[in-house]
Each structure stands twice: as structure tokens, then as C-alpha cells.
Amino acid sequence: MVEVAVEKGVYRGLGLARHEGQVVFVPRGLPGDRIRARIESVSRGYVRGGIETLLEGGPGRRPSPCPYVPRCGGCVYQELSYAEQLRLKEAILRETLVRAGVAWEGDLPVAGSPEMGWRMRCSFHAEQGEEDLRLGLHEEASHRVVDLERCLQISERMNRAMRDLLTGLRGRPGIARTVRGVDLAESLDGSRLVACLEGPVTAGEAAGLAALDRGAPGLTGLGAMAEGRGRRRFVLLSGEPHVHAEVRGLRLRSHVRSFFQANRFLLGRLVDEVVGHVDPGGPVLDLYAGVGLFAIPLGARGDRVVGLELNATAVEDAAHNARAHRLEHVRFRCADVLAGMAQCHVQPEERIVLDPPRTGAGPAVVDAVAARRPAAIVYVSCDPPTLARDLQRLRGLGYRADAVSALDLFPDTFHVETIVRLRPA
């Protein structure tokens, strides 16, 4: 056992405390705590350790709202003060844009969410126990599953389709074993909601799971990921697979197995942020494009937008929303980004939309980005260390952020939305 002071939090909600100079990272430790901690494990220049006894709390730690902190993996900050939480992960994006050399001076506050009920999308894992079925999220650095009885992230609505889900599973263990999660998605207005179970289940299992959804009223469909033939394809059991936002005056269609943005309350401030960093004339090009989420937006305004896009089910969603707003000059091709960019023709003035998935773009996609020499680069991101670890190649290719904004989409979560916009040096 030591005893240690956390200084400051760093990502992925660790703690930083130093015991005779050594470095000690402490999951869930927060600035100013002061802790009794075990050593749980020791690797070159740190060592990771566990809270055994909390002596001290810092600065707005609080009791969690949530029973199941810290067992549940799923919320490292419950345990702050939400004014807090925004405050750490302000001094975090900032640690991290000054380590990619993008030393910020101006202002850069994380626009804040309501804690409660802000997902539109989730995913819930699915695991046999000794006695029974359990549907959740994965302890904390462990597979094991705990059994939610209620999630605060989610609506009321999507928690009792959760748990009604999880009586008609019980209630079929031979097919349930092949369950291994259930994915929901709500309409931005909570009117329309639907879920796709996931797992190695058959064409005929999925259709001996139709009849789950007379067990779950509130849901408006319902499908499953069956396998056959050495493939996995969506099986649509009951009801539609779509759900819907509007931004900006916009309706957008989203597949239940279409990537989305889940915050139901910053999605449209979000789709203003990067909108209004992409200055307005000349070619758009929209990578990781999505349901179209930023280009029919764009498109809407005026621009020319082609968007890429490798997930088929999004592709159609995509090119749907160009169609219902009669957007002709919004393209979507079905393509891995560098195929795609590479059977794109560089455009004078051209401004490239860069949203990866949490893995970041990664060197070849920077790279191939930077050949295309872009007036504008507007990058969006939910992960600071790949962030920093592409805009410090951007740097090296001869760009420069010149606007920086911060949203809090994943409220108790060490995730924060960062937009960035840069230019030629």
C-alpha cells in the first residue's frame, strides 16, 4: 500500500499521484483526492494502483448518482461534480493540443449536456451467467457483465425496452445463449425506437425472435445480425429499422446499424460547430461521411459535397437524405477513405471534413489528406490522444489550427468532442 496525492486527471479517467517520484496512475482518482492505494501492476517509468481506502476528496467529488459506480465500467466521472467534469476535461483537451504542438492561448470552454438521459444510441452487452441471462455494460476492466436494472444515459423509454428485452430472452434460453448484445436507437424525439440483437445467431433463430417484440411494446423495430454462408447480414424481425433527427431544419434517416452521434442534446450545436468552421463556397469533401449528418447540412447551405463512406447501411441512409431534400449537388460513394479519395479529383479551394472513428485517421490518411492540399481541414474528434497523435502530423505537413471548440457529447464519461479547423502554414 502507498499513499498518494492525485495532482491532476489525465485521459481515459486516470488520476496522476507520484510516490517518491515515482509516477502512479489510479483509475477513478480525481484532482486532490487523497488515497490509500494497492499496487496493482508496474511497467516501465509507472506504476497503475487501485483505490483501497478514499482519506481525502478533492475539489466536487460527490456520491455517485448511479448504484452501479464504480462496479460498472461505463461512467468514470459519476463520482464529479458535473462543473467539474467540464473543467477537467478542458485542462485535459488543452494538455493534449499543447503535446500535438497546437499551443492554445484563446478560450476553449466544453459546452456542457444534461447528465441524464442524453443517448439516442447504445450498446449493451449480453452474457449467460450461472443462473440467468445478463444485459449491461462491462465491468470495469473486465468482460464481465453487470446486469443494469437502469441506465441513466439513456431514456425511460429505452431502459424498459432494455429490460423487457432481457425477460423475453430469459424466457427462450436456447436461442438466447447466441445473444450477445442488443444495440438500441431512439429518434431524437423519442417517437420512434428500435433494437438489433447481436450475436451468432441463425436466419432461423432470428425468426424464432420476431415474436420478442410483444414483450417489448415501446419498441417501433426490431432486428437481428444473422449469420449464414460465412457472412453476417441485418434481419429486419418486426416494425422499421430507421429512427430520425432533425438538424437545422433538416430530417435525417439513420439505420439502427448506421453509426450516429448520440447526444440528443448537442447534436445540433455540434452540426453548427463544424458547419460554421467550414468557410461557406467551393468543394466539400465529407470523409467517414455517415447518414450525411455534416454534408446535408453543408449541401442544404449551398456546397458541393461528395461524401465517403465504407458502411453500406449508412451509404443508403445518406444518399435517402440527399434525395428527400433535393440535394443533387450532395454525393455519397460507398468506399474505404483512401480508395475514395484516391477516385476524387483534387478541387481548387477544397475543404475536407475529417471525422474518424475513435482509432483516429491514422498516418496514411493524414497523409493522403495533406497531397490533396485542402484550403481548410476541419478535423472532428471524441479521442484527444489520436487527435494529438494526427494533428502533430498535420503540423509536420504544414498545417495549423487557427480554431478550436470542445463539447461534452459523453456527459461522466472521459470522452469530449473536439472540433478543430486548420490551414496552410
Ligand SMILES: C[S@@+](CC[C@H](N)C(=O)[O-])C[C@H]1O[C@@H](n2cnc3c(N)ncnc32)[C@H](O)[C@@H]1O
Second form
Amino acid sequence: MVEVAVEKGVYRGLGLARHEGQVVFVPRGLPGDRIRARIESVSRGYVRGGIETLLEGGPGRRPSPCPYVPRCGGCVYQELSYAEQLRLKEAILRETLVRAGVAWEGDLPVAGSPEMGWRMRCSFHAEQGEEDLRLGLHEEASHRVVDLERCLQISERMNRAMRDLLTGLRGRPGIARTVRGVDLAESLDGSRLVACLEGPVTAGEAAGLAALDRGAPGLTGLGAMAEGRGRRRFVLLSGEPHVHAEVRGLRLRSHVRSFFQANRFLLGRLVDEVVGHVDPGGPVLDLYAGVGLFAIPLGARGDRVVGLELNATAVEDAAHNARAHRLEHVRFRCADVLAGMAQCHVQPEERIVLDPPRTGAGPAVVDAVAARRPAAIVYVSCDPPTLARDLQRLRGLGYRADAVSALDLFPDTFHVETIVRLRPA
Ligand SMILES: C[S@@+](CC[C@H](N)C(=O)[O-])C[C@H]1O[C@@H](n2cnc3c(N)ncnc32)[C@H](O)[C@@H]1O
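Form predicted together with the ligand, following the form predicted on its own:
Every chain and every other molecule in the complex is listed next, the one we just looked at coming first.
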């Protein structure tokens, strides 16, 4: 057991402390905390310590509004006031950027969101417990599922649907065994709610699950991921698989299996930030386009856009969204970004928007983007470390950041959304 003071917060919800010169990372340790910590592991020169006793809380420490903290691994900052969460995320983001050589002198406030009921999308894991099936999120640093009666991130309607589905699954233990989790997607205005049961279930088992919708009246659609002949595919069991969001007057459709941004409150702001960072005029390449969240508003303002997206279901939604708004100059291709870029001719004054998954774009994609010599690159990221890695490489390839903004799309968690515009140096 050691007694330490947390000097600062670092990414992934860790507090950084020192004991006799040795760095100790403390999960859920908050800046200013004094902690009696048990040493849990020593690896690669790092010590990981768990909070045994909180001797004194740092500024902004609060009792969590959620009864599942600290057991549930979903919200690492729920014991920190929201104003302090935003300050902490700003500090972590700034330090990560500086380490990548993006010495951002300007302001970097992280725009806040209402803290509860913000999620339009969620994925709960299912696990057969000693007594009953559990549905919820993983425990901190474990694959054991915490059975959540109610999660504060999602709406009341989503919470009710999760519990209704759980009751239905518990009543069908034979089939429920094969269900690994449940994804929910809700419309921005709350009018639709679609669930997808994560299998793998066989087509026969999927049919047996169709009746679950009768016990979950809040659902407007229910589907399952079925597996057969080595392929996974979505099977619609009842209702309709799509939800909608109206963003800046544009209605966008998304399938429960397509990626869509989770935060209902900051969706419009995110689109404004991204569209605002793309100077109007030239052609736009939208990499990792999803259902066209950025491509459609860019097209509506008159830009010619090509979107590249790997998920065929999302591409169907994107094409539908372009047709619905009569945007013939916005096109989507179902392709890996690297292969897709190779097939798109470089155009004068091209601008590139890229919004990769958490793992970032990576060196091959960054090199291919820079090789096109675009007039501007707008990089949207939900993971500061992979963003910093890619920005460092773009710097070496002659691109400098000239605008940075940040949004708290994921309150109470350690994630933060960052939008960086780069231009040729
Ligand atoms: C963070 S999401 C962004 C989607 C969209 N920009 C939005 O904000 O709604 C990343 C998207 O990249 C897609 N994706 C992942 N790897 C890809 C790849 N190698 N090539 C093309 N798209 C990919 C995913 O299917 C997902 O839709």
C-alpha cells in the first residue's frame, strides 16, 4: 500500500501520481486527490494502483449521481463535477497535442453537453450470470457484465426497452444463450427506437426471437445478427430498421447497423464546426463518411462531394439521404478509404474531411491524403492519442493546424471529440 497525491489526469480516466519517483497510474484517480493505493500491477516500468482509500478528494470531486459507479466501467468521470470534467479534458487534449508538436497557443475550450440522456446509440453486453442473464456494460477492467437497471446516458425509453428485452430473453433461456448483446438506436426526436440483437444466432433462432417485440412496446424495429455459411447478416424481425435525425434542416436516415454519432445535443454543433472549417467552393472528399452526416450538409451548401465508406448498410443510407435531398453532386462509394482514394482523381483545390474510427487513420492513409496535396484537411477524431500520432505525421508531410475545436460528445467518459483543420505549411 502506498500513499500518493494525483498530480494530473491523463487519457483513459487515469490519475498520474508518483511514489518515490516512480509513476503510478490510478484508474479513477482525479487531480488533487490524496489516495491510499494498492499496487495492482507493475509492467513496462509503469505501476498501476487501485484506490484503497480516498484520503482527501481533489477540487470538483462529488458523489456520483449513478449507483453503479465505481463498479461499472462506463463512466470514469462521474465522480467529477461536469465543469471540472471539461477543464480536465481540455488539459489532456492540449498536452496530447503539444506532445505531437501541435503547440496550440489559442483557446481550446471543450464545448459541453447536457450530462444525462445524451446517447442516441448504445451497445449493452449480455452475459449469463450464476442466477440470471445480465444486460449492461462491462465492469471496470473486466469482461463481467454489470446488470444495469438504468443507465443515465440513455433516455427513459431506451432504458425501458433494454429491461423489456432482458425480461423477454430471460423467458427464452435456450435462445438467449446465443445473444451476446443488444444495440439500440433512437431517433434524435425520440420518435423511433430500433434494437439489434448481437448474435451469432442461427436463422431459426432469430425467428424464435421475433416475438420479443411484443414485450417491448417502445420499439419501432427489431433485428438480429444471424450467422450462416460463414457470413454474418442483419435479419429484420419486426418493424423498421431505421431511425432519423434532423440536422440543420436536413433529415438523415440511419440503419441500426450504420454508424451514427451518439450525442443528440451536440450533433448540430459538430456538423456546424466541420462544415465551417471547410471553405466553400472546391470539391470535397469525405473519408469514413458514415451515412453522410458531413457530406449531405456540405452538398446542400453547393459543394461537390465524394464520400468513401466501408459499411455497405451505411452507404445505402448515405445514398438514400443524397437522393432524398436531391443532391446529385453528392456521391458515395462503398470502399476502403485507401483503395477508394486511389480510384478518385486528384482535383484542384480539393478539400479532405476525414473522421476515422478510434484507431485513427494510420500512416498509410495519412500518406495517401497528404500525397493528394489538398488545399485543406479537416480531421475529426474521438481519440486524442491517435489524432496526435496522425497530426505528427501530417506535420512531417508539410501540413500545419490552423484551427482546433473540441466538443464533449461523451460526457462522464474519457472520450473527447476534436476537430482540427490543417493547411499546407
Ligand atoms: C467515426 S465513424 C464516422 C462516420 C461519419 N463521418 C459520421 O460522423 O457520422 C467512422 C466510419 O468509418 C467507417 N470505416 C471504418 N474503417 C473504414 C475504412 N477502412 N474505409 C472506409 N470506411 C471505414 C465506419 O464504418 C464508420 O462509418
